[in-house]
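Shown next as structure tokens: one chain only, the form predicted alone.
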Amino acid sequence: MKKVLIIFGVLSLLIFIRPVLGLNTAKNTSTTQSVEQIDTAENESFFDKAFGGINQFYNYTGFANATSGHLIMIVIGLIFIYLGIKYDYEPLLLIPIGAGVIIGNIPFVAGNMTGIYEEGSVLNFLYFGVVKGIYPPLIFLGIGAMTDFSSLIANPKLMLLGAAAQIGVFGTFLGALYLGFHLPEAGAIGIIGGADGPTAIFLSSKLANGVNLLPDGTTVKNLIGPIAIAAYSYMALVPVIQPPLMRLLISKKERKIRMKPPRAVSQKEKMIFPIAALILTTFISPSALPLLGMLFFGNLLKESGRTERLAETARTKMIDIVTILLGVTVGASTQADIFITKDSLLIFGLGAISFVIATMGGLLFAKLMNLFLKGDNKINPLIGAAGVSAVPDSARVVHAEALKSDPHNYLLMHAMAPNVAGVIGSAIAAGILLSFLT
């Protein structure tokens, strides 16, 4: 222990007797200063590295990358939900798309795997079903599961309404090329004169994908996302956009036109006109087979009494899927940076005329049809509206309209039949575009 201590003591005086001395003097005034400077820098580099931390946290988030754009559309999206809860407007389509418009528009780092125009992503893979056209005949198959086409059948002529009601889609085609859009593209735009979603996405996405070449070696624009929402919007306007037309072009002695009873159809009936219908619709626009042919399979599950099993799922759990699954992407796929253009704009407001021209072509025809028709054979010329196959509201709008000038004047089944042959003939009417543009 005594030996400890005098090797401890002598070491202690060795460290105090040198100073003194003078040695190592300017040595220990240099590893002050070293010791000094190491602190500094080691203190500015944690500064350094936690501010630049923070940097480049703040880089990375959405306030950073943000642009007015999103904030327009983060705005319309909030818009599409105000309007399906508040006022009831489609809100199955415009809740899942306005959702969807602000999922597509926060901003992020290009190159994460992020956004749905990024491949890999998640939303890119749930896009695919729309830029291949999948969707489209799903949603189509339950439309016909759930769809009774009694009263087509038991008044086959109610289906030139529905016909007419196509002269807003080519009357938009002819705008969107005079507005200098590319035949393909113009294809696209005019379905949505059809006020069919599901047709719109399905033709734009083989006319206007981003994809096909034009003759001159040019690619044809992405005008997806701006042709649904154009048409999800103006089907979900209906009841704000055809009364106006139909007391503009209707007398109100025309609206209290009463129409006789529909006769009753037998079950036999409806089980031919899916398998009669698909035949004969097909012959005429093959290339609407993938629209045309799910419509009326659905509709053979419903009517055939066999399986009902199939038709409950398809017009209840996969619409509902398919119905989320398009709207979320659909309404992502309206990116600031791509969906603003003056193209979105233009497509717009030809939406806009073609659905007042495919509502008016409608209402005209059927007035021009009682010129033709005698006594209780006459139609009530409000039903010419429900030829655009915005299925069931304009055939509602029609039936609302009605009974303002008659509440007893009940025309929804009559409504319904022009309202289906809307949706056939608008299907058609895409096959016809794509035959002749592809």
Contents of the next structure:
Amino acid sequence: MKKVLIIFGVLSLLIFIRPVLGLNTAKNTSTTQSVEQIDTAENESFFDKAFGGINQFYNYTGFANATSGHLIMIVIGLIFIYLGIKYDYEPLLLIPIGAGVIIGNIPFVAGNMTGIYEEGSVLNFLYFGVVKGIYPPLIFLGIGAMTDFSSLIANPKLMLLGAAAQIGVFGTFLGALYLGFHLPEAGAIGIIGGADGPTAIFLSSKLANGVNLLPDGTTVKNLIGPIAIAAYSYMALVPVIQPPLMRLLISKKERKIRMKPPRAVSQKEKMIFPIAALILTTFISPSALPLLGMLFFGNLLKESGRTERLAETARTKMIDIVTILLGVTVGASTQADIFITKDSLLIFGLGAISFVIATMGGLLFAKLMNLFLKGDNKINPLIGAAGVSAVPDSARVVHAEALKSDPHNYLLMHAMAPNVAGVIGSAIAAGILLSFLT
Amino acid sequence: MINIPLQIDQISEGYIILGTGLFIVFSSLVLLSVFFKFGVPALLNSYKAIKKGKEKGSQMIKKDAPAVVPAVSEKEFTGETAAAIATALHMYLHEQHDNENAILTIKQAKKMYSPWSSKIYATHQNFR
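The form predicted together with its partner chain is what I want next, because the block you gave corresponds to the form predicted alone; please supply it.
To see the whole picture, the full complex is given below, headed by that same chain.
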């Protein structure tokens, strides 16, 4: 320790003394005029230069470049992290996104290849997977390898609930049009109602990416950041948004309906499901191929019984890696000067409305279905709320809500059916919007 | 001559997309659910029938076997029954404490020597 101190002291002494020595030597020698000139110049402006350097350094720091926008966004990032840690709202998403928001909003001087929007910067390369829609299909592969579709196979009519909740997508789409967004932008905003982060990012990267040209010659706005943030934050807020709507629309008596346990599903059916669903849905909506193809491929890996290794990787390591990259880059894409606009606020408002519409659509459609169902085939209308995807949070919310009115009514497995149907439905809806609007 | 506007305004196009989009989403999921309600059971039944037809000649003895076991229709065998059987099996298998391993071993808790924070170094070294 002592030695280090001594060495450090000597070095610093040398550095501080150098100009003085330089001055002396210059005076002593002073052979050529040019040398003298340089030395005198150095001598005169040493302190000025030092201050100039410090000043320049200061100009490069975050303190000099910070604007109120940056500070607001950093606070938002901190709130995300706090919500993730303290209330356990989707911490796997909110913590990476929150950290990303902080990373993306550290003020810097443009032109040094630092920012996420600067061509060629490291963050820009990572963001490439978002802009080109590469990450979402990979996440869908993992989701497919995780999801058990057996409750859906046992009770196929619940698939309609997944379709009913998609009214949120199209309702928001219309609302965005009325607020003055262009068609592609409105489509990308509408998909927030699908309550599916990867799908929202996929569609907005295709429709509202700031590159495509509109018919009138202007480019569309880049809305990927606001849409992704809105989608993920409302997904995290599902436990807050949905229960009041359930209590509002579903009577106490209906909440107590018990559903008969689903029948046992054979392994053959489980194997047929991904293949048949892949072929049927993608023939109808080919634009959703990257999402649905990967989803059902992942599920086939899981159910085939021969590719457990691949399924294991897809549902653990791979989806984790992609989630990390996606979360951080989506968070970082909220750079204040691009993110804090009126449009973002409108998108957040529309996002909340879309969740409400989607939930109500699912609940009301479930009540409608009950009019046609007899005896113990009746469904508990609460599971309609799980038709917005938000896997598996909305199913959990339904389960918890049903337990409140009847402590022995376990709806989780029943709610998973509309839940996964909602994933399929929102991917199909994304495909339809994509094919209409490009 | 009828004047057809070249560009339909955005809102009406939005309504068209709303209608057709919802219709397509519904129809595709209806198609899927119909396929799984009727198509897949039919497929599996036909598969079973083909398999049975093939095995009919060679395995006449096996045919009598199901008569011994009381037949339970697939409708009666619900997830609840399966869960009950599985729980019973699990409890049976995990409450067997009769076959304990008789070999006793004493695990040697060997403390590895490490100079880290050793007292000898702390007390026997003279600092200048």
